[in-house]
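What follows is a single chain, given as structure tokens, in the form predicted alone.
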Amino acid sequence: MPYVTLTEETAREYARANTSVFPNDAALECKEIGDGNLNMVFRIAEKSGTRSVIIKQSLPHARIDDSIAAPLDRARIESEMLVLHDRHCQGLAPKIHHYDREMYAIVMEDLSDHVVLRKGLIQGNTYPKLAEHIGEFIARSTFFTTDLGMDPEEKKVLQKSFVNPELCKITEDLVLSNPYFDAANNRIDVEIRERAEQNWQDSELKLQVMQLKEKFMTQAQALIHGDLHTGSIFVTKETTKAFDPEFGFFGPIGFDLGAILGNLILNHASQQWHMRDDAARRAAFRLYLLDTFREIWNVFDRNFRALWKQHVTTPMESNPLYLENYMARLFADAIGFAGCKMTRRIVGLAQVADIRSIPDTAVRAQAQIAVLDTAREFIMKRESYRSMDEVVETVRRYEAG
């Protein structure tokens, strides 16, 4: 059938004559669930039984803005995406059901049994497996679609199916070049426009971000999912679930760790108000934050080098030095994304809850300052860290409230 947006009317159908869960007699009640910019998201169930799954469809610009256009293929980059990650880390992404080609629709694995991360970070809740999952995942994710992982020349076939430059003309504008001037769809609390110029007449900072972006453009070095924050991933005290890779394209590892470890900064940040009657809780709480911080990179260079002993055997990329070489680069890039993706949530045009939340406009102008400060030294001294402990401090020693 030919592309048209489905309602909660037609999607019940849809997934009723495009799956095989639901007996043809099934009662099903469909509801639109998307709080996303660039899809409709609707959960089909049966009204009696257990039985459901979720429709994602891709809409041809963002809700927020009209004029940012989105491919529909999109779709297709994302449901080929979910198939390489139940493939390499099975049981950390959802699975799929049905692709629709024409229809630009996603059938998955229902997840709301789940929260969103963000969600329930913001309310202040744990998640035990959380830096166990997420540094597994990246590795595995990423390593199997180097040059390391897989034969170089099946790489270089891969990567002509996730070519996916208009969402990647998204992250260089919105992540990695707008919030670093007067951009008109920065989104700026007069509270903290002048720390906002600050960046924008900083031209040594501007130029450190300018060498992410250009590392951004042009390191194919593995499929990432490319935008793997907190909104982006279903948990459980048990389980954990990366979802919505549809930014996903060939490009630095580190952009996919820096996205996790900023998001995790902003949420401790957003603390001062979420936890502020509780200062004991408070602290708990952000010392669990920068603890999965903290493992998430443990994790993944765990499971990164164990892949790369366990599959590198061509002379000259077994050489050890090489391996070392190679993560201190991943590190270095995951320091400096994180800094890139903490300044887009507070100056750029698509913000997060975990501070927007905040009320009070004097907090939220710490917190944001806070994160402001924090970034801009992740950035201009992310290769000069030597440890994730070092990373640690510098987040503590601008910690507001």
Second form
Protein chains: 2
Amino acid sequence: MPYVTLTEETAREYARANTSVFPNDAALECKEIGDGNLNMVFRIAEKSGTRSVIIKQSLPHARIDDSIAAPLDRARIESEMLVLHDRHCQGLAPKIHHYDREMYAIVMEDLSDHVVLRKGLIQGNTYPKLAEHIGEFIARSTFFTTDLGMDPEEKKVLQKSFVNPELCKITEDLVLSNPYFDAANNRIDVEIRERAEQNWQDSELKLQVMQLKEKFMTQAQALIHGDLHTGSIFVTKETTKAFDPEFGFFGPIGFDLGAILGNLILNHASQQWHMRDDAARRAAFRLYLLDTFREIWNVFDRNFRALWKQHVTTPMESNPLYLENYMARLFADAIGFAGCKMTRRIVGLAQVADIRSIPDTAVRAQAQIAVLDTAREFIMKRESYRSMDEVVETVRRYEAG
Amino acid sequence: MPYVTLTEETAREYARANTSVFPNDAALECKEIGDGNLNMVFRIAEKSGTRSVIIKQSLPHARIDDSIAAPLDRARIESEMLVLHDRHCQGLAPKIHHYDREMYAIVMEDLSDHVVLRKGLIQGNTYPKLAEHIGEFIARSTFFTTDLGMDPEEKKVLQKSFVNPELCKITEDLVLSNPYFDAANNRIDVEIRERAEQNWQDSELKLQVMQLKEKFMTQAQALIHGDLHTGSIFVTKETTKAFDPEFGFFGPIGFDLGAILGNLILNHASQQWHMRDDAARRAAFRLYLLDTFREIWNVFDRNFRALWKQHVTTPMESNPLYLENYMARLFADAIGFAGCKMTRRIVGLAQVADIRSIPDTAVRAQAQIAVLDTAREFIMKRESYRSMDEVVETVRRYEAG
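Alt. form predicted together with a further copy of the same chain, vs. the form predicted alone above:
Below is the whole assembly, all chains and molecules, this chain first.
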């Protein structure tokens, strides 16, 4: 149907008409639960019963931040990404019931019983399935869109649908440029100004970041989520769902790995405050975070290798040396991009609640500097780490509190 | 105008109507000079006078080789490439008078006074401007389509127009895969079979080639010509014109450099036969070839750096360490892809007249093996060469005859 902005009433009937979730005669209620800025988000549920869905519709006439253009194409990319995630990673992303290119509307699984991972981790909750699920999610969502997991000619055509210039530019600027010079929109606490400026003088560091930026801009390795931090993952103790893939494009797989890994380290640093009153609990939780960090890589590595062995049969690609070489490069990319993601959350425009919610400026600065030092070593040493243990050792060495 | 296959008569009037090359009342003559398989090529010239043009029109219903699909989109890509070359590298590619998407017709400069470089080199002719022109052509055609020489958002959109799956597949198969295993369409002279099979057993070599293949398939560095061997360059003593850019796509710059560099070495090896009767002339011509080899890189390097210094001003990209790092990687890519181009012309489906025209099987085999050995060292050592002198030393070491 042609575009029209949904209301609670029309959304309810849209959900009934466009999905087979509800019985025909179900009594439904609908509530708009989004923040109403760029998207309308409706929850439609049975009045008596347990079935429910979410409709997310993009607003074409939203008051748009200058730095976020083309909202409607972003919605198309998000919906097409979710369809692919539903195909390749069933259960690890919101299930799609229906999507409508003309309405820029996605009818999807209701995840109201989940919590955003960042919030859960700040509260000190552990999620025992997280590493298994996210490692598998990244392995499957990327493998099947590499030249190894899909036909290279079809990949080139598919790539055209995921050209995402405006949202890539946000990452290129906010993650891979601005933190490394005196950009107007950086946010740098006065206590860490000197440390931030050290990075600006550090030509070797900036060279390494620039190489990662070039990789982000030119390496069409696989269709990646593009923004897979702890705020883009819903969790319960049993389930994990990656959502909001609007930054999706064909880029380096290590960028998705780095996003989640880097954000775990940000949380790790913030526990200096959040668990300040209980050193034993803090130590145990940090162990959980570092185990999760290590396990996300291990699960990814195991799944990706299994898919490779199952699907890669062509003479050049099936060379076992190539698999080892490929995984080693993914590892280095993951650690390097983790460093970039960490740095931008300390000195860049968009920061994270883990660190920002620390009210004590001295404690906050100590955590921030631990992150910046760890991040620098991640970026500089990414190609010489031989194992996750060595990476974790770096985190430990700079651990604050 | 809607598509219709041109004839000599309609081509003549098409040229008159769609260019301003000829005076209105000029008496024109037209002759079809193409091989008539995939393209019609017409030469339209004044009966009395010096003005002339070429019309190249793609045939939509040609008897198509299975391995060469989508001829019409290929024509679009060729014409759009030529327009960009005309803009960025004036004088170094055929001048475009007119191009017509519906007719798949390009009206371009008549280069009948030029010779194909491969033919000229086989005859032992020298072209003193070749290195200067080709170095500049590759520098300018690529720089202005990198993220350094054009707006990154516009680049991503432009990239969509140059997605070229069918022709990229030809390169992926014939250049970067088949020569390294017992592919059905390889052409391997019995005298060198054993040497060819050595490569098939060489897992380290195949790993390096696979890394170059991955780069070809995923690195959208710049809009490259894609097939810049000595058969795609027209020359006179004074002028140089790169033509036939139908393989154009966003790929690694080193692939264009490697194509011309590798083909010079193929000619170098073939002079063992072509100049067999004159050792002094052979030695001098080989010096010319190696000087040209070295100078193409040097001119490219100088031009690319000059463009960089003129145009790159953003904080991350203008880091002088990044320029050095970027050029070092281009150098390694160029040498590696040169090795791949050399190997495929010795054992692959599409070979070169330089070597193929040697009737003496023993002399030919000696040249072929010199090329394969040089190519292997190019591929394996590409990241450790510190200068063109070291590369030339490798050529010398394996020099046949």
